[in-house]
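Listed next as structure tokens is one chain, alone, in the form predicted alone.
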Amino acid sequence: MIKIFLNELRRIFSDSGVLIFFIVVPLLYPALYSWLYNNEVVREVPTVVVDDSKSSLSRELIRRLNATPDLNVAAYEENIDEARQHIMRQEARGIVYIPSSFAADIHSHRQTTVSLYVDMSSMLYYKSLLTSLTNVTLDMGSDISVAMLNSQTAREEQIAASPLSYEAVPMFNPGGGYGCFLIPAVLMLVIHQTLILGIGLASGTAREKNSGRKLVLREDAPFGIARIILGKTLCYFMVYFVMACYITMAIPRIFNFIQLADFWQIIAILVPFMLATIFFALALSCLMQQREHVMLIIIFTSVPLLFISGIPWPVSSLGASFKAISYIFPSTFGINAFVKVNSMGASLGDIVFELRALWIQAAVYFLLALYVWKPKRWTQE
């Protein structure tokens, strides 16, 4: 097994393609992705205002909108058609339309409407503009209600402005940032995908260099298949473990993302997650007849695996079939375990289900690797 470990280690460091997936991509991709989303939220979204009311109340609404951190009044237009041209030229991302009856409706004690049109090419624009307009209109509406009541005391004005007091407490992501929401899941998916890509590339390379398309192990070697799988696993684990620690521990600290997990909690997740992923990749290696095959089989799965993990989209909305498919991949349990511990402050006792699932996957995929390799009678050169 040690001999197989040393041979595999030599092959890894002599193959530039495998080194890219084991060293370069894990080193640079998480840092690049985290840097791109390090601002967390979108600020000063350029917006066009169409003010048909041209009243003091509409000007007050515009002033308050422009004072919010998420919205910036970039232009004024006379009608919606002219405002739409700014959207088409991507000079603005939204349009606020104030109708001509705005002030008259308010003075007549009638409900009025302010319309918002948003460029939906990015959900972040929609979130920023809708949040800004909603908060401003609610706040201004409260002030108008108080002014119309002619209350005698400050307490009466306070009750009129807010008859039902509430306090919103965003859990696990107080700033509502995109990075804290998505980056932890992406980091674990990077580990999952690069491990599979590197191992698949190494397997395809071994077959290309052998005329018989085999990964060759002596048939007379006792427990030969188990030894080669364990030897390769030990090599991949030791080489990639440093990169996995860098991805899960260093990247969140470098870019100031939420990190509530301690060292041993992350290790408790990484060990079964990496073992399950390595054995899963070794089982899939029977499909890798050439180096390029791993790209065709694995690359396109990144986005689907992220969505079926239940982080970007609720598991309850996926359906039973997609939920069952998600249980096949170690990334599902690895992502959920890491997010719960690192972003939500869960203890290891709170992620027992995910840890058990990862260890079960490691055992099942190890046996599957034995099954798919043994009939081939591969021999080690």
Contents of the next structure:
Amino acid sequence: MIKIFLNELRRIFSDSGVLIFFIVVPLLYPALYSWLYNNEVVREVPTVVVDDSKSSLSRELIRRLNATPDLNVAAYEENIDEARQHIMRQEARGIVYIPSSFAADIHSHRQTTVSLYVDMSSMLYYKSLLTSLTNVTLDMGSDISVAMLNSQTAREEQIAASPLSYEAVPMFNPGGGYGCFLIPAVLMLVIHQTLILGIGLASGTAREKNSGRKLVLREDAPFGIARIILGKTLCYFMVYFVMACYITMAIPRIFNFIQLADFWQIIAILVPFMLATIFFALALSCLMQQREHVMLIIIFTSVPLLFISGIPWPVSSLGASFKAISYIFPSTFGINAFVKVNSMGASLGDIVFELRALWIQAAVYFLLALYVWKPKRWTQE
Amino acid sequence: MSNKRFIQSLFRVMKREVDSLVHAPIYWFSMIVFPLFVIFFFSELMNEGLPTDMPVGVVDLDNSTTSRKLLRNYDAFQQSHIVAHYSDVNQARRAMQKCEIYAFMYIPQNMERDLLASRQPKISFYYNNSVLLAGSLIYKEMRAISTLGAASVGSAKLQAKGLTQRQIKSVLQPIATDVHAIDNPMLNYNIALSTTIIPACLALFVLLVTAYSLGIELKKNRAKTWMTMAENKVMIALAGKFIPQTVIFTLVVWFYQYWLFVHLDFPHNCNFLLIMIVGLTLVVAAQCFAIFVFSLLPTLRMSMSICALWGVLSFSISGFTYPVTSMSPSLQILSNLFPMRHYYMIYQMNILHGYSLHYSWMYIVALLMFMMLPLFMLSRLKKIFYKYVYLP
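Give me the form predicted together with its partner chain now, not the form predicted alone.
Shown next: the complete complex, the earlier chain at its head.
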């Protein structure tokens, strides 16, 4: 087993293709990804204002809109058509239209309507503009109704305008940051995908070099398949453990993402996750006739795997068949376990289901790898 | 070389390429099977458009007629579905950490009594922002239901004071908003994501297959016979090799466009011919980019690795989800090096919104420039095909 381990180690470090996926990609890709999303939220979305009211009230509304962090008044136009030009030239993402009756309506106690037109090229523009406008109109509205009611005390006015108040508490990602939401899932996926790619390349190479396109050489045979697989696993595990620690512990710290898990919790997830992934990759490598095939087969699965993990798209809205597919891959449970512990502060007791699933996967894929790696001819002899 | 010989050798190379495509199963998979899988996968995954009936919990300490009515009305909302009642906040929080629920509403003790006595009780909602989409959609509905709840209580009281319906409306919400989401009024996520993620996946296949099919010639030592067939003209060799692939990929892209814009009737404000041309442009630009990468790094593994990096980064740096304008300035410049970024801009400006082409000319020129890249590399490619020896 030790011999297999050393051989594999030597092979990894002499193969630049494998090194790319074991060292270079895991080092660079998470950092690059985190950099992309490091601004987290969409601020100061440029917006055109069409103010037909031209009253002190409408100017007050515009002033308050401009004061919000998410909206920036980029231009004023006389009508909607001219405002649309700004959107077509990609200089603005939305139009706020204040009707000519705005001030008159408010003064004569009629409900007035402000319109918002949003360019739907990104949902996040929509979210920013809608939140800003809703907050400002509700705020200004309650000021107006307080003035309107002529009640006895200020408190009474306030209660008449909103008898039931509410507070909203965003949990685990209070800023609503895009990076804090997506990156933890992506980090685990990077570990999953690069491990499979690296192992696939290594076994594809072995198959190309060995006589008869076999995964295992005859002279290794006396060791027994189980020992060959465990030896290789030990080697991949040791090399990759360092990378996985860098990805799950250093990257969130460098880029200031939420990190609630402590060292041992992360280890408790990483060990079954990596074992399951390595055995899964070894079992898959029977499909790779050429070393480069693994890239054609594995790389495109990254985005579908991310989607069925339940982080970008809620798991409650995944169809049964998608859920069934997601249970095949270690990434699903790895991502969920990591996000729950790391972003939501769950304890290991809360993720028993995921951990158990990962250990079961590790066992199943180990047996599958044993079966797949066993050359046909031996059984005949 | 005469025209006739030119065409003959072109056809010879094309025939050779078709033979090798047909006989290697990996091409069947990565040019047809996987792309079709991706098309159906994403358009089916989000076919609801917006997630519905997401599980939420309730901590109702009041347990009065008013609170139960509020919750009943809330449960009728489309995107939330009350699955559990908890006796305290801690229990609800733990359920949230296990992702059994995405949010919970907390109704304090004596809410009804305080409401009747004008003591302005406060209800709270806690929502999970680590699952951003679920969190923000549920937040919107919870806010809507509490505004409605407040309105029904408020209007009863104001009616008692003798205000008319119109006055009540103006007291409760003096300024209403009226939101128009241009060209995607239902905020359909399928429209936002399938139209961008699927072509990015298809472009990824184009990049990888192009690099793979070039590299495999060197690896299998077939580059010299290939060049001889093409009468030593790199242009003919490349054209003959890639025209069959262009045809297959373009048909796949056109099928995707038919499936989304015609079969599923996704919004598009231009004629279908333009959509098809944009699809063809994406395929050719991606092919030419991959040829360019290969000529810089003429090994199978390096060119495929770079193409993979480019293809996978496209998903983020093109700005489908998190807009490029909110990234750091250096990344905004970098995004121009990705063919997918330009495709996305053309898609959203000309296809989705139907603006005229002169607003997006820069992106069209950029895609054309990607197509010219291999032209600068012809002599280098020739040298590579003749001299290079594959080292595993």
